[in-house]
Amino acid sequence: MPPHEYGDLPVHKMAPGEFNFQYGPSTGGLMESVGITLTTPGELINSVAVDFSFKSRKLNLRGKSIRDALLTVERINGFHAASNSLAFLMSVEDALGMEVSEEVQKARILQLELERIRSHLEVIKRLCEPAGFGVPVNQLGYLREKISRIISRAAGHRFFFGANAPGYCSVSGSGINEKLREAGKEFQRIYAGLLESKIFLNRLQNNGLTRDNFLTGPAARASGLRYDSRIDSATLPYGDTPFYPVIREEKDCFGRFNVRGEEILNSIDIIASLGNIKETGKPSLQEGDGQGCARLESPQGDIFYYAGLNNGLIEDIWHVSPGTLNIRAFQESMKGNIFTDFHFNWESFGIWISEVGVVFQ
């Protein structure tokens, strides 16, 4: 997908003294390959375009099984890994007409918060890093390494590989809640210490200002939209939970800083309440015809995954990444802003490229 392929989104025209700034598509400060280009007389930034087609992946899923299938899926993006591989293998329980055991569910909530925290983690984490913060970085990666630890523990793979099959997790919670509990305090005092930096809050706040309906995520959230699939998709229990949308006005970076903040906490309770989770289900290899959907809501926000299967094998699927409105969501809000305000603005909205990029095919 080019640059502005969306929708009615507008290609800026260049007016008398501009040029284009290309930054990327492998520099530094770019976690991921991606081409951005910058309009501006200077110093003031009038538009922008994110080329996310030097990451762009064509990933052949058709006429192959379930299993095989989840193997690609799972592995898009290992930090969401989780959210993928439960959102497609709720879309083939949808098309099978599947029930699935509470327990399960339980096991699904317990994955997709884990995953949460340690994403939410690594963005909080990539916020410090323009602002020259060594010490928090180097504090948050220790903590995001805890968390992958914790995951490990609880799904035999940091990045939940082979846990999930249809109607089926081999995730257990026995004994990591103290380790969470440990890891949240931990988390706080960092957190704290990053409230009170009047120049890290300097470089957040009326930076990246959204003004438009079209967000997801913590970024929806940090705009005062309840926006969230927890609240309005009965996929999971999560009405049985602790949960709470954690809703801001500020409608800046600063804004999704502070989500991301108060939902890595949160995630924490929503975890401590969910009991002694134990490996459940059986995982069997399924036949069926039909068409199936699911939505989750992810860190990045609401990802979607639709399958059709004829005799057990994937016919038609295709997933739509909450990055897709992310990047459209930060391509507006940088306008205004000057080159210095970049990398803050681009972390807040913890885009992955690796997601935006897949095509199925």
Second form
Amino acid sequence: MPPHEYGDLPVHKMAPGEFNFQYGPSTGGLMESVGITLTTPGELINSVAVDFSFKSRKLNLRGKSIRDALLTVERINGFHAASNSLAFLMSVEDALGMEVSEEVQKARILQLELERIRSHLEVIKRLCEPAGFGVPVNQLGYLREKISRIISRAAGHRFFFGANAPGYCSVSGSGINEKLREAGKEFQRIYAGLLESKIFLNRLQNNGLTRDNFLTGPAARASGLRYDSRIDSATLPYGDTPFYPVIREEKDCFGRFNVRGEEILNSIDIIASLGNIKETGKPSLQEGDGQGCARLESPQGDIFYYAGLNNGLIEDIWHVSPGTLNIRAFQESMKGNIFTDFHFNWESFGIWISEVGVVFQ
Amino acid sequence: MSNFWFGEGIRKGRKTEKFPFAQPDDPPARPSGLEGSGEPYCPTEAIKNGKWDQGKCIFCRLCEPEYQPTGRQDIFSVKKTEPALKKSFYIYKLDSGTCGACNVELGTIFDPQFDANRLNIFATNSPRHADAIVIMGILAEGMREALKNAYEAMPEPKLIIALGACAISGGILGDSPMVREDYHVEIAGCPPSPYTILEALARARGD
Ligand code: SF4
Ligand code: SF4
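Right, and the form predicted together with the partner chain of this protein, after the form predicted alone?
So here's everything in the complex, that chain up top.
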């Protein structure tokens, strides 16, 4: 969605003595292209505006078959492709009134939790980068690549592309648990080291305090909110797994780091409880009419899809990305911080611009 | 605490693989080379008249089983090399409209398994210090100006590298930022695997 559609994003009025500092849209310092304007009288940051319209992509989905639309949906946010494609497919299945087997739903949990582990590792790695923490940066990068290889073997693609269809999943969990246990032990050592590092913790604590409850995902749970769509998922059987919502009260970068660290370990336990996941269901061309919606917990928060189908073709579609809420929360949380806090705070929200700046046509 | 991390660094030992001086340790099935015959449905027309265009392929599997992945990671093309860049090769990444996955895979070549720095390949945050621009993603209208500015800011000689199906051909999502003739290097994949990226960059500076 382009920014003018976010009418409620707060606009800062420049005060005497303030000037704007422009960062981006293209800079090697950030993962994606995004424009950031910091308003400051010198040291303190009085306001931050995030402009995600630079890389806003217009994607054709209307009039496409479910199969062809899925190819595009997978590429809305490639790093969170499982979350996007599964939320989309679940909305399609809802529209068509399809019954989906428990095996397929479990295979979906496997994908979502693998994606969460990798995404959280990436965020924690990026939190270590501005601290100049070379050893954990490398070790977390090493672990993240290990998870990518586990995903590649399980799903036939490092980002789950092509692994799903309505009522179908081609992911196999064979041999995963041993590798994940090993990765979990490695992560625990790094995590314990980071929790002992005063220099690192100083950069996170009291940095980026959230100010209200317009939050989702780890940012919400780090602010004391018991908000996680896995708690009350109507379709995904999280109730049969050791899932528990990780809640912290700090409201700052440290809280968000802490929630992610604990969730990595919980995701490994969730996957271990799923049993032997094999390729399940049969991919088939789906036709029919209807309207459906679905939500699930992506690594950055609650993701929602609506799909309207006409004769098996996409008539209408929209989604709500967790980044929408979290960008707003990030902007608010930067007020009163200084520039050196910026990178830590930005990374701690784990926002993906690709997903926010997308327009469906 | 600093002793802890020092010890951790030593304890883990060397994790870097021998690639590209040896075969990849763990190549993904997708993306990789594709072999087969016939004219199966292909959403990007990467298969036409029995020929496979790797730069158009998004590795979606819809042509399987007629076509099958080979596991080969050398799915790139290099039209121009710059041997002068062998000792230090600085790349500037430009996201002109990605889904994010190309960005992640480009970053992965600096992780310990691949360690691009050992091949004298480095990332720079400024186009003024860059020997090559690595363009990723389709052309989002808002990035047109940034792409032009970055390109003009780079000193000569400069290499123009397209990373991923979107940048090379538009893939399935839109228009590519440049025409294919203008690229010196094309790195296929959606997204390209780190093995492919690393070898393509090494070859671009004449290895
Ligand atoms: S994998 Fe997909 S894009 Fe590539 S040739 Fe096959 S059908 Fe076409
Ligand atoms: S080539 Fe594929 S992975 Fe890369 S940006 Fe485009 S859709 Fe994403």
